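Shown next as structure tokens: one chain only, the form predicted alone.
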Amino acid sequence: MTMMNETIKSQLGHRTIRKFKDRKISKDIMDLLLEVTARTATSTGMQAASIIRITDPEVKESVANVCGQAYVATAPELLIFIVDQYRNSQIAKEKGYSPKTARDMDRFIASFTDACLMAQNLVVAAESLGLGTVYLGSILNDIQRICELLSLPDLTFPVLGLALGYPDQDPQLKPRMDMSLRVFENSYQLYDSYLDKIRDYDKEMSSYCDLREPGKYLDSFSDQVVSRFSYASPKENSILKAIRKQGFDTGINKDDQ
């Protein structure tokens, strides 16, 4: 491939890493990764997302308990990306303006998107330096507990966690769906039979061995879809309530929930 470079090679080789070597990431590398993160694109330049870096072993253990994933407690670095409208609202107040709009959902979504972009930018940089990473959506298993652990004030909200370190495992590349099913030109493409379209992908996915359960191969993708839709997570019902508890106006009345 004529346009290939080392960064793209790293991105094409992305794998989730859940086991890390007992080796610290140097201050110089972490400072560099955070500088890269600072340069991430941000909605209207407001930089309304922040990072909580977990260095206290007890707090890290508590986060791991929320996640239900023991390896989180042993990760050399654990970062929590958060919506942060608090900082800018305080800046506005110090300028003599009380911003009611800080609670709007459009600003929440902008901050949420900023946090996700920051995390991805850091991951690309980290993996280009030989580090391994794993996203932790599981911090949302108990949002209130995470807010308490991190002393999150009004107008903030946890988005996702990220554990990183030097890989101590070598998992397969997980198969991905052909991009012809995910990239459309000018309008959304509908198909008569999606099962026909993913037939080869279904077979490929069934040959992937997940290191979380050594020797066990995954179900076909279509079976995974059914399994995921069959499970109604109780945490999903509490997310809007948690968002409102953190001070944001969801636009939904309590009676509507």
Contents of the next structure:
2 protein chains.
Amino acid sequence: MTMMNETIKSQLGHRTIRKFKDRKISKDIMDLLLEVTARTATSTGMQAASIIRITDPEVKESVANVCGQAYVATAPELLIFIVDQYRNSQIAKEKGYSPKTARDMDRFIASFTDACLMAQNLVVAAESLGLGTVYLGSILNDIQRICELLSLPDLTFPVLGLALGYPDQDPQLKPRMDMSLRVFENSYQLYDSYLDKIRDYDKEMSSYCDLREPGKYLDSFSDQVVSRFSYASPKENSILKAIRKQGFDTGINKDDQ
Amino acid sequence: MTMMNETIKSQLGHRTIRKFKDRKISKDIMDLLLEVTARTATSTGMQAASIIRITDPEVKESVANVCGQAYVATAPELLIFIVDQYRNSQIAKEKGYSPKTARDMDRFIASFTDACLMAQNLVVAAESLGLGTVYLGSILNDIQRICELLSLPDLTFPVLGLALGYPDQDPQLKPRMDMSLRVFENSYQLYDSYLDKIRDYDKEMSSYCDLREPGKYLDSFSDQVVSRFSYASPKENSILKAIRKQGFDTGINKDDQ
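Could the form predicted together with another copy of the chain be shown next, to go alongside the form predicted alone?
Following is the full complex, with the preceding chain placed first.
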């Protein structure tokens, strides 16, 4: 296609990398990647998201334990993106204003969105430089532990971990559902049978071999869906309690709830 | 810097574009951008986020009304990214499994994250092709209205709007806080005075002129923070109720809350 360029070629080649070479990412590159996060769009310009860069091997090990993924401990770079309404609420206080709305869940959601946009912007930049990345949603396995480890103050919250380094593996491109099933025009489209619609995709998925289990092929997508829904995390559905514990107003115990 | 490339150059040049040329984005380009979203990292491979593409001028107008931004109605492309646990829960049901955990807030959060990552991946691809973009967090001004307009079923939820087109304006790069204030090593760093730390930035912000109000310079950042915190949306902090209404288990009314 004529509109293809290096950026999009790199984006279309995205694979999760879980094994990294024993090679540091230079300070210049890290500074550049962080500059890219600074330039990311941010809700109402508030920049209410921050990053904790984990360099201490013990802290890395602890994060790896929360994630349940040993490779996290050896990643050359490990970043934790966080909701951060703390900084701006301190700024407001210094200006003599008591920012009650800093605790609102819509601010939390705006910050959470900002943190995700920053993370993906950084990922695209990193991959354009030949780095590999893996997102770690699994930092939320034990939110309380992460908050303690990183000394996260009131009005902050962990969103997503990201490990980076030079790839030491070359995984297959993972099969994806056709976007015709995920993009709708003007209103959400319901289908009578999704299994019919994903029949080919279900087969294609069974030809994918995850490098974490070499020689073993994945289940069909529909089987993966069932198995994922069967999985209850150790602290199932506790995320709102954790959000409240970090100072946000989840509305729980309020009269109107 | 030697590691600079076209991708990162484009990312560092990001500006929000709110005025578009009267020129369509070709089908080939839209297909390519949607393919980029398909290749985006997704939590546990579940692809539990979708996109509603608004092509109907009346629906566009209605979304613009919710956003309170007239220019949204004339954007060549308007996409709404959504949390989508509906599709996979239907797949599970067809397989004879009743997916109770589809309603868990941690699934909501994983889907929400997926939707944001897709959006930013698409933005980088679009900007690399010379397109301009504006995120519309303001679709959440009236979540109920958006859900109705787009016929969003149970277990879906609007995350973020995105308008795209060929830029018909050339705004300044908006000043950003130095990342040293937003990136911390190993643990969150508290400062005694944030106003001290952002003194230069506060000044720099006052030299920025928003094209929405030509000739008028912005308030200092700290004044913007206070003014943003003073702003209470018409349906303040109602987002959790809206999430519950869309079928997710917000834990409200539960014994353990």
